[in-house]
Amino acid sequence: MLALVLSAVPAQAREAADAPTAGAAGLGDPYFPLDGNGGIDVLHYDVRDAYDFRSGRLSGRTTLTVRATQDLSRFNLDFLLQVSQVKVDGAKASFDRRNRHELRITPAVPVLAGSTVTVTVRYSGKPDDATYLGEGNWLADAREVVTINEPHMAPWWFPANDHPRDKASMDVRITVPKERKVISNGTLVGRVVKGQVATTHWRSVEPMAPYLAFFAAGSFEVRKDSADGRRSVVAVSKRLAPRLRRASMTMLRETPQLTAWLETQLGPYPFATTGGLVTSLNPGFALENQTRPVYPVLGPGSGRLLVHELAHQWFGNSVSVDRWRDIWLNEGFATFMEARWTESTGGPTADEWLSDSYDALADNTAFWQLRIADPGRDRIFDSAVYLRGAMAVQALRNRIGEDAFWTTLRTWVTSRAGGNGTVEDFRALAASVSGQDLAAFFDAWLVGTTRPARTAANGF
């Protein structure tokens, strides 16, 4: 019957149906529809950039190893700088831009589903002039640059499939004046000095979401350590006052010990290296760049901040959000691990913290109105996502008990390592592990717009 139906379809119509088509301009994230791109899966980035501190100009060449997930006549990359040339498998490809964020590439011949091609993009421009959705994310002055931000950063310095759903390994080579040092994710491969400039090469073998990739260039004090077979690289800007530099370095060098403590709670650390960097540029936040978080100035009381960003190596980096609305899975759990660390080091218990926070925020109506499971694009980093989100995690711990709780967390980060997850996925896992009906519990904490009642069913 199928053969008869097909034979009745005109040949031209069948050919049209089979013809390669353009990949979508986005992956369909409800909050950021143009983030990522349809029809492609990036396997590897080879980023080679040079940065001029005096002019603020960045120029470079990035080669992406891309697997087609459909027959492609055209595909997009997310990028904000001016492009001079694109090649696909060594052949020149045409390109255009319907808007500044979307680089549309038309290869000389279609790319067939399942095939792997290299895409090389040459570009230059001033990243500080670039904006996307009102974000101007370039952080630099005449002596230091650090490429950190969330949820977007990659398109300011390399063309990417910019969504956490598409992770890839990376090689990053940055060329700057030889008196500057360059720090990035992963492992240092080498540094080559040629005349007045030096090119530093870092490699990340574990797949990484594009926004977690970074480089910092400037005058840094760098310390390298090795504990339990794991390498740690930490760096502090030499532009900081000596007292601040010493304090920041002292805290950063606790990174291996804090990583080891997190392993006792969550299971094996998901990456080969760890570390961190303190910048003098005062970004106003810390960010969990994969293997090497970036911080503002640190002091003796910064342990909780380090724990938060290091916990993200499990919650957010190894297991990433499937959609940006799932941000609770990153921030709620990293904030909970702060409370757990305080509990483990002789401070108030996480349950005491939950109770105290619940009482202190009793009259904060706006805090309780935010739907944690879907906070909206403009509120993904609202304080309630962090605090109420962490309170929900501790309440879950109370509700299902220690064994089921820690089994749930460890199963989550192990079973989805290197992948993604949704809030719905986590809810289903917690219910499965505990054997409890948790629908009303999660609705009260993550969906409801009022303060959850202080009941045993809600984890009190």
Ligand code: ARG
Given for the second form:
Amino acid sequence: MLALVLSAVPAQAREAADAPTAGAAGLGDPYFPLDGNGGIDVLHYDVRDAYDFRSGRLSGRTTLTVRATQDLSRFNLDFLLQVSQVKVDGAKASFDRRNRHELRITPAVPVLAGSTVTVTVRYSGKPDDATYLGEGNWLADAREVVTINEPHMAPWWFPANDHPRDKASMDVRITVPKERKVISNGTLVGRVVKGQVATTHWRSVEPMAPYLAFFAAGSFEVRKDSADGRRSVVAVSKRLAPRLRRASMTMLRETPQLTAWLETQLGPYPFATTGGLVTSLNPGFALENQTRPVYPVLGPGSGRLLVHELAHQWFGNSVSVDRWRDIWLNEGFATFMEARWTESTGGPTADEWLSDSYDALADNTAFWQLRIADPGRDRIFDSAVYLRGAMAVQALRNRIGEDAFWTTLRTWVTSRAGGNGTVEDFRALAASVSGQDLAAFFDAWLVGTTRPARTAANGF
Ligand code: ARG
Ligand code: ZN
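Let me have the form predicted in complex with arginine (ARG) next, following on from the form predicted on its own.
Starting with the chain above, the whole complex follows.
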């Protein structure tokens, strides 16, 4: 789904607009001009992939339900594997690749604005060979595979309108040798064994940004829990040494309680299921896949990491960035919730954490140079986005007070649930809830390129 943006069309342009035109190759993200596409709104993805561990080949067929937002002579999808056939409403469509990331589809007849078509793409290829803007770490070996998409690698395994502004529900069916298990987002629908292979079907009913979709296949220990009527599915790779495997499972099983704790802070959890997966492939970081984050090995000290990824279910997944430059809305808030959790469980207060971090970073000019509200496309996961970003959130809490602060956060996640927001939207909400002029405050924390002064106005 895509929020409809009506823009004024100048009078002379209106006549010319009668003829169907090509959808743009990108959706308009300033950092990643080719991410997403113009003229289309994907309502649903039906992904059917088979993965061959030996060759590293992924083949499949994805059917997208697509609504046209303009009269389209042709349109693009984002995809990195080799395509053998495209059909639009069952009729063969021509297609080409002017650029490896852009699958350009010309249907036999134009697609009129407001109408919905099905687009079926057949493909095969080795994701490991496909890179995009420097991203190339397809995570797989001969026995395990896990997809990690953020910010824009869904096109490794399905053709997508790959931008957080276009969310869609999703069915994922993955076929692998029957000895392997498959975990994905949402709810398990079923598993069908046929000869030597098994197809596992997962469904996400809530709209999801393509970067938050995932699947993992391998030998997993799976546990299903139910807490407060909500199902949790957690899985740990059996390839980990028994001690690491046990420690990871023990920690992962905290997921329902941590989800429930976050609800006491932020309001209702936005999705029907929760869970997580620990892979043996060591991604080096965790990723907040919708309903089911993926983690490296966990231990007794991993509570903060779980809180971080689960907090993303509100900040990032339910309310997503409008452009990747808004990444503070994901990472600053998920990191702040870590400090809040520490404070709530008998550790130092988030305010002490702010003060200590501020002091510890006194001489680190490089750290303070990054503009958190617009870090640049190569710096969206810079540690300053997380740390200074979270310090900004705690400073806001100090500046506007407990009531206005939590009202702002809860209003943000409820009023925009399932949608998107910009840093400017958040600034406006905080100002309106608190009734304060916060322009200088936010500029100091999010825009300035030096350490904010230790003043009451800056939240000290
Ligand atoms: N969003 C993830 C997290 O907060 C981090 C993703 C980092 N991605 C990357 N390609 N390094 O933990
Ligand atoms: Zn994060």
